[in-house]
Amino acid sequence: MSRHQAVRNLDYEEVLDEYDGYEEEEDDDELSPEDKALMTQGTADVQAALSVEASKVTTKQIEEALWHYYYDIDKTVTYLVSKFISPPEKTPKASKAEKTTQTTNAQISPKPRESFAAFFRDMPWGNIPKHRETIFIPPQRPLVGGLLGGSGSPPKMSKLQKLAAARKKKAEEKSAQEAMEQTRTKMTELSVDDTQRAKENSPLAGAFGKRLKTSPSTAEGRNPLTPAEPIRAEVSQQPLEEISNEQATAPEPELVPSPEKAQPSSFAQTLFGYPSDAPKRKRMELYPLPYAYFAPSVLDAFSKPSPDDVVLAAQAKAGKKTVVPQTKKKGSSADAVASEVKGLKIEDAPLPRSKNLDVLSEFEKSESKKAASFVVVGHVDAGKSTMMGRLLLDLGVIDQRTVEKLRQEAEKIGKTSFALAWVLDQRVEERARGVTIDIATNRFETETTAFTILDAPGHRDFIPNMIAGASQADFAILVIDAGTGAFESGLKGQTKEHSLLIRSMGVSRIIVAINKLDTVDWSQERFDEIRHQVAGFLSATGFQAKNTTFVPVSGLNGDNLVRKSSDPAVSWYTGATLLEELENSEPNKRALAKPFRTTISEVFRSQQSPLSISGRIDAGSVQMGDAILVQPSGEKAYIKSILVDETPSDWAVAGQNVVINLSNIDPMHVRVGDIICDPAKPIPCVESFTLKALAFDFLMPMQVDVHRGRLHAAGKIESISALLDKVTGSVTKKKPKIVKPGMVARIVVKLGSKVPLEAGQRVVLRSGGETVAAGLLE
């Protein structure tokens, strides 16, 4: 059982009795004539049992404790002394340094250790008596050989393993001699005369030097190495005597400085880190952290962008269409011209030109057809798309060949009668199920009136669709299945429902068109009888009998959509058809004096801009190079062009349906539902608004769905101020706890984000799939 039955089989009467128990009244003389007389025989017995400190207490903190405790005298004695006669003494509280030092005492006075022993007492295992303890015996003799009792001797070698062993040593021990007279030879080399050793003390002398006049670093143009530290020049070994005479004659030997070292490599600085008689860098400071510390040389190696994020910043330049400055380089002319050329970025497109038109004199200066939309509401099956679909055919919108190239497909899949509807039902998940899904628009003209269709879904789970069609008509066609059975459950299913939608929407002009009537052979009765329950029904919804007629009609046949009905079964129905009761339909007042506002219905890349909108002006009058706001993202955009009934346009004013292209703002920042505006007079972003709701089902504090057109948020039923009187609005209960369906009320939802929304709009509360509520906000 669903929430929503639980709640109609419960008895109201006897739940909002006990909420009336329970009410909390804002003054005293809300008060019944018995919470009076208890009231004042309380006080009096409160004030006789407190006798001499009854002075100490007032009369309203009596009264306040009675009610509290339910005009229980002891209690509330027991409060009042308690609490304003003789309240209990307060401890002084210690202050904050006497807390400090009582828990730096705690943390400073030592723990006593507890011993090992003390630690494990309680665990099993160190309780095991000796009995069970487990001793280790010592083999009585050594194992000889493996543990799988081998001998433990290598084992047996074939010839072959011999010789192959015998190779090796050999090999061994040749490699071995000859690395000891490399070594030796090496050494022979070595001189110790002194040509040799000015020879090998020259700073760029021998295999050295080579190495270092082409080594890769010098080449790269590192900074030249430098000696670590001077050295004296050695001395041959000589006698002692002749090297104490050399001494005392010849002089001081020069200071010849060291062969200069090469620096280690990238991989070597890496791991070891510099020389010790390295020259000190300065440590880079962009990696403050220790383990991050790289030497000089592997920073160069990641000192210049990676591939990747040169390819981002040409992206983000590309995007920003800035014009990037091209440094010269050599090379020839023509690498020069390219590269410059190469450089050169177009800038944004420039604002598109305002004629600066007074749009509403040009709007009365046109001599266009008034413009009207309607929406075709009704029970799902009931007909709706057929019937508009042999409405466009019978005008010659659509040609007898187009329908019959729709026939030819609907049989392949086995829905021969559904050629008519997918004329409007062109989605293929809507062809497939047989039902119209989304709100589906189509255009025909008459002499007088450029209609728009607004075809909306029947079923039940696509309400939000049928709400944002409702939104944008002037007034509607509500259709209904004549068939037997199926005008009954119609009535039960969505007929009531989208009556009461279209209606708190603001429609105020219904045609009720009662559609398959020629399966019960066109009869009058069935005509009569669904006339009478349906009219009873949109009466008690707010629906005028001036603005509400009846037409029988064939949707499937034509019969009076656009000619009278041949048939002379329905020779009794006189009245008008279905094309001659839209022309005497008059549309809604235009809001041509207000701020610009039109809610976006859909959103598309087209040919002339790659941002455009389409939806029904609601108020206000537009031109193209105007600037427009969008909530509630807040972007601005300026309108490039305007299609008003997809003819080009220089203006378009409230009522009309228009796409227009956007220019100078990202796709990003635009929704279906979103709103644009005026920038001098912008609508305003709500979080919560007061609602005068008319209840469709019981409401209280709940989460509900708000939907406005194609808006659609989250929201809460935060408090129900008031009840109102349907008639004169005033209040007729304060903060009522439930509200029944069919009532009035006052009450306060609060969002879950910013939603663009003003007073004077219409919105339509949902919750679990069921509409509860539609109102007006204030």
Second form
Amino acid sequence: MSRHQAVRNLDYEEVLDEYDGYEEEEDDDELSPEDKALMTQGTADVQAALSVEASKVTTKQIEEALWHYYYDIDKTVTYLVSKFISPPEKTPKASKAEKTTQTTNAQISPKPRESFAAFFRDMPWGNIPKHRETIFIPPQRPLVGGLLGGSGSPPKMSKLQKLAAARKKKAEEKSAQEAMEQTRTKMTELSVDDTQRAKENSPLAGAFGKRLKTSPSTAEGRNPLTPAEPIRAEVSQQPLEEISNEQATAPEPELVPSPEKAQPSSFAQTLFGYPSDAPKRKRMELYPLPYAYFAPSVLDAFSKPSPDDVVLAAQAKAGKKTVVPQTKKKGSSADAVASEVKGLKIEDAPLPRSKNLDVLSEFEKSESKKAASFVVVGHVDAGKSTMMGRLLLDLGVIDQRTVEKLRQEAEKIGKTSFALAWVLDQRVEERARGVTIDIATNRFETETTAFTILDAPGHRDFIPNMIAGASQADFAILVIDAGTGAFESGLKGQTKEHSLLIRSMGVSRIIVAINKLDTVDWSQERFDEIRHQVAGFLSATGFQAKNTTFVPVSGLNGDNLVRKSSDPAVSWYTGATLLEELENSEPNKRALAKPFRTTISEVFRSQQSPLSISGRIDAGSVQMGDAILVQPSGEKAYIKSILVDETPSDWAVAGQNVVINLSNIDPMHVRVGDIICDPAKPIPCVESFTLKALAFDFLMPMQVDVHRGRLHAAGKIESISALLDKVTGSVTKKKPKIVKPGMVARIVVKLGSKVPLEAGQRVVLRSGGETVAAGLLE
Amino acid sequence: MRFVSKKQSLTAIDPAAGLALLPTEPEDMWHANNLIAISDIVKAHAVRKVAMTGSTGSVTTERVHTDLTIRVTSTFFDPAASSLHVSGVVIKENAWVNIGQHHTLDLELQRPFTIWKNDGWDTVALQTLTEAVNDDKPEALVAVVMQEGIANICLITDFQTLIKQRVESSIPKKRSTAKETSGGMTAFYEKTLSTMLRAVDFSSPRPLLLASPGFIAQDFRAYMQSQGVLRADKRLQRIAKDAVVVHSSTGYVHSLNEVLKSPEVQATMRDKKFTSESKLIDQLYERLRKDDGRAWYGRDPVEKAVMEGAVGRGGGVLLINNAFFRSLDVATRKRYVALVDKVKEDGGEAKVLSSDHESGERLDALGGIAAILTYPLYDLDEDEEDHDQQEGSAHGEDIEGVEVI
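Since the structure above is the form predicted alone, I would like to see how the form predicted in complex with the partner chain looks, so please show that one next.
What follows is the whole complex; the chain from before opens it.
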């Protein structure tokens, strides 16, 4: 159509009309009758929609709004509500909270607490019933004045420690915040979004189904809202403007008759209790929650300190251990969590404090029984373990029932006679093979003495273990099998080697138990024959006759162990029983005044400490809180507590068998055979040493194993400096080519690695499974 | 190792032309280390960084591949990696390097090198060469020497004992319950097994020795077997089945001696070089014990004995560590070569023991050189004033009244 035609066709009337209309609109005051009708109608509608809230807005405001929204009731209501009814400042907050929840990883806003409160304002858990609120109990504090008598002030922290603590705290806070963030997101997902909840219905049923099955109204409780109710909960799907409206109206239950909020999930309800508003509560009553089924005692259970706390506190009191303040569990509200995190202070466990006792005078004051330890040696299958098992049984250290149980177990693998030995042989391999492999320790007390048994293995392969045991002993019981042939083979075997070894370890008192004499009808001739041979051999080894006694025994039956044999066949023996002989023996003098030294025989974890060691104190004394040095690693540690014969003690002295709990050290640095010592006077670690050695076999430059207690190291004889005179110790020949058995020589031994050794220690050299020499370090 | 030229033979080595050799397997590096003595001349492929000045005066450095000829001043052999570094002074100029500059050659597998012996091919060098070019090489033997908490995984070839790995683990002792102990042992076995399978290539069957005091080796073998079944690993089952369990007194490496002596090993590996060497050392120690004047150790007594012709026909054996021929000055080397030649001349046996073997280590303890004589000789010790008779009487003495102990 051409422009001309368009102009021609123009309807002037219409154009004018339109113009008029425009003119009319310009004029505010004048309304057309239709408009007026619409306006009246709309105002009434809006007022109805706003119901009670209508009083808060004037008719004029409604009319104006209606005019602007061109009589759209809905929009008007929205506008009015946002503008006048609900506080205007709420709007941005609500939307902000909405945003935060949608972006899970968002940083926490500068004032998180305020916005949380605003966000959770309408949530049911905002008002937890009083009775269900957690009662926080302050952690048990150590007694005022410090554990070991020091001041109550916290331990001084070095700069590094402070830095570490600050970092730890920071990390703690951060993780707590993250956790909060997550929880919040989860909560929104669970409770606000209705559609999503509907979707989650089935997994929820899965998770809680089992518990909820019992409640009849489950289904109703989880139903989506009824269609009659205005769907107001779809907050997140609606435009922002509307959200603010919805949220703003939300807290007015009277205005909106039905519950517009999503149902809190059962999880949330379990956690936070019933929501406060009336309609909700009514609804809740319909179905009891699993939580409600709990006995009141369960609720009470958490109002007190947990059993763990109680135990810890008790331990702290008894074992004088500090309780590190427990990290509290996160509370229900974000505020609580935040404040707790703030209040959380990580304290390093303070070092154990020394009581600064004069241990030696304490030791003199203490009127303890004399303590002695003895090693039980002898050829393999001489009956060492069985004899000790019988001894313990007869002394009542173990009861008959235990032995019966062991007997049954032993019967199962067809080794009934091993039952008594199993009292000491506890390892699986030991029981399966009927051979003692490692030293077993046990204790018993008589009226005068507390004894420690060290049951040594007899098999030649385990001589290193036997050496470890012998190094801890004051005296020895040499068990000899009197059986025909057995004695003879034993004398060639470990009977000889063991007695050589215990002599070279410094044991001078020996009790010879001639065992299994019942198998030869308690023959006195056999006893005398053995006695004669062994006595000769022992005196050759260096045992004095007055330190050697012989007792005929039956380890299996217990004759002459604790009680005198009632067998008339052994009436010829009038001497003491084995136990009496033990009591007659004097333990060695203790090197109390020397610097502290202990060879570690065992390293293990115990309940008191992640790192405990045991062993006999070789020299010196030690008390709780002392610093010690572990050699050869050179690591320092502190003594957390000491057990002497399994009873806690503040101190220990040389000769006692102790368990020491260490702190401030990595278990990696502590191995069996290491030596713990006084850091002020540490034992040196050497790579080569000079030894005044008595040769049991030919010595020449060769590879040897070096044994000192538990310590076992590989090395070689580097050179033989001189042959020495046995009595005077003067040099008889320089640089000999070879040392013959029985000769004394000064030799230089080079070790494969650094080993803690010092002058005056007794060392055994072995080679190819044979003991070749023993001697003193120079 | 093989000759580069097919025409080359052991008998006709032209000292002037040099000998071109091609190392083909890692152990050849060990042989090369024994062959190359100080002041020998070695020509091999080299990578050298060369600084060049351009026409404008700018200096650029470049890595150039070239052949270099050096006079050896020192060698370094890394047994674990089987690599050999030969340092020396360049004696032949080329486009990149001037005479007198220092260079360290890294000998590589499958790269030929040429060697000129400074003092000709002596008997010891020839013997080493013979061993080196010998194609007939038995499989290396794997030995695991263990005790409670310690395991040494070794690879024993004809010339070396390589300690591949050492496993250490702490095992709770008796105080703790029995259950914990066995748990500790199982953890130890597991650690050992996984370390062994990692350290040693079992893709071709090779003999495995398990040695320990007590029952540990047995238990370990049983553990391997059960693991093989558990993992349905046929190879592991086979390894466990073929493993030989031997007794040893400790878990340290020097217990390998006992292992190699044991009848089980002797039966299976009779033809191995190290077993015969080990036996010889045992003989020597046995004679030393007897002190019958037929066994001597140390340089001076042995030299005296050899010069007297006491190490000759009828059981005379000279044992000498190959380390003696490696990094000594020419004069000392010649002296030892002369000893070897003299023994051979007298009809005795001259054994060059590998110092990388346990037998070599034992010999090393005796000063690296020892001899079994055909007839007894006394008073070979130079500072010997006393007589053997005195020693004999001392031997007869009783050992009672020992106060020094």
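Residue numbers count along the first chain shown, from 1. By rigid core we mean the largest C-alpha set that fits within 1.5 Å across both forms. Just so you know, these numbers come straight off a predicted model, no measurement behind them.
Honestly, after the rigid core fit, is P736 moving at least 2 Å at Cα between these two forms? Result for P736: no, shift under 2 Å.
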